[in-house]
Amino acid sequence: MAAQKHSADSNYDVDVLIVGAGPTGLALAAQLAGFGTSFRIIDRSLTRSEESRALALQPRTLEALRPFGISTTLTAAGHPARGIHLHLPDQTLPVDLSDAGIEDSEFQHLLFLSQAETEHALAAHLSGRGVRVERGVELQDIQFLDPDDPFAGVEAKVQRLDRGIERIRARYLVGADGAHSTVRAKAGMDWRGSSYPGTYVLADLEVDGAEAEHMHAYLNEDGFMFLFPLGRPATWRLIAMKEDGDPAQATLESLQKTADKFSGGALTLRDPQWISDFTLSHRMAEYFQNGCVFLAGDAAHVHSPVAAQGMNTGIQDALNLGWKLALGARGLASEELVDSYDAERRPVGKAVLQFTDRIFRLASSRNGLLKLPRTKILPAVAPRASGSKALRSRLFRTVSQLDTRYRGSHMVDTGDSRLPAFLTTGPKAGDRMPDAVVLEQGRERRLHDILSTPGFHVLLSGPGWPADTQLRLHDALGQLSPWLSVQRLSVGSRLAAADPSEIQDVSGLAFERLGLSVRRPEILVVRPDGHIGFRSQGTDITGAVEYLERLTTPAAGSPAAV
């Protein structure tokens, strides 16, 4: 990867070293390739694993991986979920979630893919950049290469199958090397949390019996088992609770008893490519930062697979950690926005880990009332609550992780002007950043497909402008110019010409996402990972420059103010 192997500072050989190449290893460094920041990507292991371990990409995870132009590959790789069928004791539920309400994002359900797939784009994209996975390289060791100033960078030492140790000298590093990773035990983060009781199982197999197109969860007194529609390496991918005491290895056999238990026999089981026991653990790392060390994914939280939250957590962890390291890089991030990383990832890593462990206690839990709520309960309330749309958007906005946001982070701000948030409407500083259908010089395009480029994205929306006001924008804010892009957004005709800065929402659906007035200025300022950084009413742009300034000016003094 001769592109991006060299950094521009001489007491590093690399600003980034990322260890691990699973999906939030290599969605990192895509990033930080769109930003030009020097890295390398290791892994311990010779090939890239064909095991499809995640099974499903969220609609956040497929806006966030927008910039890499592979969205639309996974999207036509996949298998939508269009329902699920509820296999109650005493009834079949049908829910149907092709209408969940989600009109603000392009990407409406859970994608159904294997992990190695989604691996397989994202490392295309990186091999058109021309960076190359460095496999069959572990790490052995790190050391900080100031012991009084943890901020100063690390020295690694790797073990290389082709030609023996190497050690690298990294601004930072980051370890996105798994549940087992050495990054977490070389820094001395602690590894909090247990294990669940019991074995599961999984398999990609052919199923004979189960309607195609749909999940499949059924549930009784002995637990779960779980039918995904999975496409490739085989049409079905299952997971169940295996019987208590069992320690035999899992087998078709044994699984066609599993199956007859959960269906009653009504399907049959054929054709495993591929079959695995294992236990599941519920744990998060103490901090995700130790000074220049970072975690991410799999190395910082792991948890049950329900709800297909860990790999599309592990994504999103990297790209909200990119850009911050891409800036602060180049000079141009605060101490304070590298830090935030764990700020605002640590408390969406808890929560997703929460959620998870109540729905897997819930759906797998063998005691006599702990089971009730499933044996009970569910089948009582599913029917009725499967019904309400309102219901149906609000689970699956907090599934797809669209509604996470950082609205408590120093990171986003509100100008004084904004009234209130009580008293307005659209999303406030910290959420994500809804989508809609656009005009952009004519053409019509998404205007998250606007707003991927690296960078900082600046609208202005509503009258009295200043024509002036791009350039003013530019000039305040110097070294970080070549990132900043400042564009009006008008609610516009498609007879009407436009601009070239100009972004025109013919349909007024950005403006009513958005929570703008034609009749009132605002100034809003996207991050580089899709979430409203700043808003404030008015045409002064003090507000948001003052912003930008404190994201990336380094403090005096620091080495990359130097």
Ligand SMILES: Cc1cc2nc3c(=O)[nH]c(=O)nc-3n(C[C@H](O)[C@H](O)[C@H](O)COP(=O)(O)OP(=O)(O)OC[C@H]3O[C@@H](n4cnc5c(N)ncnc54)[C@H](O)[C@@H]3O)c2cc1C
Second form
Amino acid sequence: MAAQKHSADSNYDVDVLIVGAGPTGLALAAQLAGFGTSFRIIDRSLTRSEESRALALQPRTLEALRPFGISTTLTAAGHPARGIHLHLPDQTLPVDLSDAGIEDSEFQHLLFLSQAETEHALAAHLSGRGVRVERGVELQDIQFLDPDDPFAGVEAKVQRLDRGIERIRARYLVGADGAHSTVRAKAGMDWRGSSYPGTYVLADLEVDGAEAEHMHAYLNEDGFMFLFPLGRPATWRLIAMKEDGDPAQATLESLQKTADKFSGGALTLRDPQWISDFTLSHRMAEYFQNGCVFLAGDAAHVHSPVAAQGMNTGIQDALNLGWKLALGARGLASEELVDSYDAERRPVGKAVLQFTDRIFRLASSRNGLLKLPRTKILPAVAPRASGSKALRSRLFRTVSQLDTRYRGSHMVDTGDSRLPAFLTTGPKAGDRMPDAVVLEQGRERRLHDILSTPGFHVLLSGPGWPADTQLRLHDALGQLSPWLSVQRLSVGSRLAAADPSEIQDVSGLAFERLGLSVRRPEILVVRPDGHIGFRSQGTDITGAVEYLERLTTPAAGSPAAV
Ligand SMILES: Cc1cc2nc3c(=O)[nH]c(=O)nc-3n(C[C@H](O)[C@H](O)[C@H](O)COP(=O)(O)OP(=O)(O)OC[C@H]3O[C@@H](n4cnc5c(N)ncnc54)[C@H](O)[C@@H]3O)c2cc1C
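Next, report the structure of the form predicted in complex with this ligand; the form predicted on its own has already been given.
Below, the chain from earlier opens the complete complex, with every other chain and molecule after it.
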């Protein structure tokens, strides 16, 4: 379905106005385009940034980008992180990351790839769908259309380089306009947090003497220096703390001195493509939503680049929000569903801030006690930790964002299950849907691939499902029907199933990862963002229908319901 240009509702020019075409805004646009939502995306910059700020894509981000058909392109262009060499003052510890223990995803490694290439792939996807990013268009101000009802839409005042001031009335406005967000300021959302002391330097350049395709972390009493295998525009990305006495603007010579100090002269730096000094802060918006105005990505949260979370969290924000706005624009979202963006994503943003803050302070502190974990404790525990697959997997699942979940959200539901929760295994309502290779119409496909079409996916597993279940679900859910797919999931042989929509789990891995049983019927509703929304045992569809109705029925009299 192609994106619509204008809102069907004459109160608005467009259903969604996205401010900012960085990775967050582009990912949101891609999801809205998939739903055929009317939207515009503007950016004040005349050209796309060619700098690579973020340098790594997490497995969960690659999964999330699958519906736009770009994950394979990105994987082919990037470098998977195979291992990290921890260079400590007295020893070098190799930590193997080739087996990170995440079998339930097609994407099992952190992927090094320049942010510019990720943005390029998203922009190319959008352009293929006829979506044009409007560049040279700056948001200057916003006004709620009804001062007494912040949910009733917004008027944005934008300055166009070509045509002067334009006013755009939008049902929803999303600020994906980065750390210095105008949207955040104009919508009155507080920006809380502080800056880290010190200055840091990054450089994309060539390095002789560093083992290729590995990350290198140099840690000593003075701080850290990291080398990441970026690939393009240069083989390596160097990030280090600046020291007293370093020049105000780092140069190749000053970086060589830093490298000498950390590596004992083992590295030679050359051919820099980009050298930049930067400061860091950790801040978060008080709320991610004010009525019909939303914040996503760096506009909502910024933190240190530790563990490559920033851009990845922004893309995940966008994919949590996009389908909610798409359904809202079609009159198919309860107010609770649209409001759940803040409730689901703000805790994730907060957790990322806390987690990156802890690691960053340990990596960068020059204070006596805080240096201890870096200089004394890490050398002692790292070998044992890296040798434990269970621990590696736990750590990597958190960093890779595969374990992000919305269990406490009102937008997920465990239904009226017959079995007590402690007797069930596998992911719960709110968790990410695991992946596995299955068979559909005799063809091997990834479960995630099948579930990537925009909308809700209902999976019926186990025995006893009446033949008309699909029909009853579609009948009961009326208007939602075009955004609903219902399929049987069975442990099957390689013989083609009688029902062409049946998914056959030939290896049994999908059943195992989902904690399903061939003897027990179960119903799962997978949300458009790939999280399990509803899960319940038995063949009664009432719970699933009520769950979907609760999410998609606007309150009587609300603008979307009229
Ligand atoms: C040194 C460094 C290293 C990093 N490394 C990583 C990493 O390894 N992994 C990771 O995930 N993240 C990393 N990050 C963070 C990552 O770069 C950001 O999180 C990411 O760019 C945020 O994307 P965004 O789309 O939210 O915002 P941005 O990329 O900042 O995009 C915002 C867009 O909004 C536009 N805009 C702003 N104001 C207006 C306005 N008023 N009107 C119209 N348009 C406007 C801007 O022109 C811009 O194009 C790093 C950051 C830095 C600084």
